[in-house]
Amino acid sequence: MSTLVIGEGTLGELGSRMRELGLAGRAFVISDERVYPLYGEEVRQSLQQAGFDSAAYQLPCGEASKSLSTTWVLYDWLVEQRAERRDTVIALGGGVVGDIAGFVAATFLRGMPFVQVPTTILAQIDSAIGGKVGVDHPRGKNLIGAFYPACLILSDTKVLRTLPRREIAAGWAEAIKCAMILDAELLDLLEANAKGLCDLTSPLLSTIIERCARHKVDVVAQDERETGLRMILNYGHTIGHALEAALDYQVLLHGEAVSIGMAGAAAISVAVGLLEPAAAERQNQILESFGLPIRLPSIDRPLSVETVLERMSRDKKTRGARNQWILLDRIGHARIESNVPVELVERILRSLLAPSPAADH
């Protein structure tokens, strides 16, 4: 079970927290070219004060870094550094850094201790928790990976202040997802505090991030390897991941794609008679209040329904050539469905891909 630390100003505790967990050896920090210049020195000092020698590698920013070719670059770096099995890999960054650093930690020397230091809202409430690590394949997101939980997840909410506004909005998509599938009261809080959360001025910031994180911890504890209950965390992701892959991970941020996917999943839930239309409309209004899209913004490249369907067919949760859909029967409660008619999915996708005004990016 991972140790979870969330709060304002916790970054300086990294080294001491690692010592408390019995970690020893050296620390190998994997970050990116945007995050490390901002927080790398504070991390290095914390490690040094706790007696850890450290080295760092900065990846290019963006989803394109989450590939097998980048993994080999990191393997080569660890070989050159003479890394040992008792040394620790630390991910300092958002979901891309956490996923690839975790995959490297899981596979180099057949497994090294792994620490997550997530620096985005999305990573702090979702991707850094639960042990899913891996890289993308050109034909699908996260198709290559492992379950490898971090021994420590240390989230400092102060680092969120340097995020671009678009990245902040994308992170809140996962919080809204959490509320829709697990916590109706959380949705009330998000709805009532949208402006302050978007501005990162709400006094509820740390509370809501921890509430979402604890929900994920609870679900993962019941279904670590995603054979049942954990699948509900993929609400909005069947369509979202397909959109990301179909657009070569260059147009939409993950949270934006998930937001569109949630709009689609809610529409399907209504169409099959599970969800009241007012609940789907409320979800979409909250998504938009956080600056998130509920259909594909206008883009300068064609994207067909057939292309998205083809990408959906490669989803790693597909069983017997059928997509496993996470649908809602009420706000705060999700269910897994596999018998969704293809014709219905096509109709919903056409509405999501219909031309719309460009999003404010």
Ligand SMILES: NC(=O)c1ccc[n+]([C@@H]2O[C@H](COP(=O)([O-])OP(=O)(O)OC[C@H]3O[C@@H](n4cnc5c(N)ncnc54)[C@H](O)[C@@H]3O)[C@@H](O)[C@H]2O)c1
Given for the second form:
Amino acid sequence: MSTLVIGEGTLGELGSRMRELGLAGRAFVISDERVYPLYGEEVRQSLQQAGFDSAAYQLPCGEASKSLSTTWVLYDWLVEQRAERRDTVIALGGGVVGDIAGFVAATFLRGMPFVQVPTTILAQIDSAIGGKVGVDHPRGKNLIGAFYPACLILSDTKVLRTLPRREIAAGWAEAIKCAMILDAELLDLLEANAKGLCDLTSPLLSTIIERCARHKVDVVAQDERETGLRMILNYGHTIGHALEAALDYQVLLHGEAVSIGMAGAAAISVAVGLLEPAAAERQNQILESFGLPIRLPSIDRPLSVETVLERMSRDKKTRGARNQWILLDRIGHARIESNVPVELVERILRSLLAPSPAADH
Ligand SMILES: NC(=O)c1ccc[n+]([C@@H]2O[C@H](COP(=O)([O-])OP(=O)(O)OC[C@H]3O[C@@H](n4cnc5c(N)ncnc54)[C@H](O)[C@@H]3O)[C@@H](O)[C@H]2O)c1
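If the structure you just shared is the form predicted alone, then what does the corresponding form predicted in complex with the ligand look like?
The complete assembly is shown below, putting the previous chain first.
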């Protein structure tokens, strides 16, 4: 069971929290070239004050670092550092750093204690929680990995202030997803506080991050290996993943792709008679108020419905020939459906990919 610490200014508590959990030995901080210069010093000071010797490695930023070849570089570093099994691996960064550092922690010396210090909204409410760690294969994202939960997840909402605006919006997409599938009251809060959450001035910032994180903890506790309930966390992801992949991960951030995917999944929910149209419209308005797309923005490369469908057919959640769809029957309640007619999916995709009316001018 992971210990979750969330709040403004928690970074300085890292070392003492690790001690409280009985961690000893040295600390190996894995970060990236943007995050480490911003927060590395504070992290290492906190470790030092708690009596931990530490060393740090900075990866190049971005998804390209989430590869087996980078894993090898990190193994080399740990070997050179003479890391031992009782030492701790600390991930300081967004989901990319968390996923690869966790995979290294899971596999080096058959497993070392692992701590997550997530620094993006997406990582604080989603990727750092639940123990999925791994790297990409050249032919597909997240194909190599393990379930290896961190013993401590320490989120400081202060660090979000240095995130680029686009990353902030993309992170909120996962919070809106969480509200749509699990928590209607959370959706009210997101709707009423959109501006303050987008510019990170809302006094509810930590409360909302914590509420989303706790939902993820609850769902994962009920279905650690994603055989049932955990799949609802993939709301918006069937189309979202396919869009990201079809555009070679170059055009859309994950949260932006999920936002378009949620618009698609809500439209499907309405079309099969599960969801009131007004609920889908409300979702889309909230996504837009966070600066998120609900259809593909105009891009300088062609993307056909057939290409997206082909990517969807490779989706991990495909059972037999069919995609598993996470649909809504009301705001705050999701269900898993596999009988969605392909013609309907095609129709919805066509509308998501059609040039927006504004782009015609
Ligand atoms: N393990 C899971 O359950 C899970 C769930 C969802 C997504 N993911 C993975 O997460 C990854 C995406 O994570 P992400 O969206 O956090 O992206 P990311 O880790 O690439 O971070 C985005 C960018 O923001 C920078 N950054 C991070 N924190 C910052 C800060 N506080 N200030 C300034 N810049 C900062 C990073 O250097 C990077 O350039 C993907 O690889 C995805 O597959 C994993």
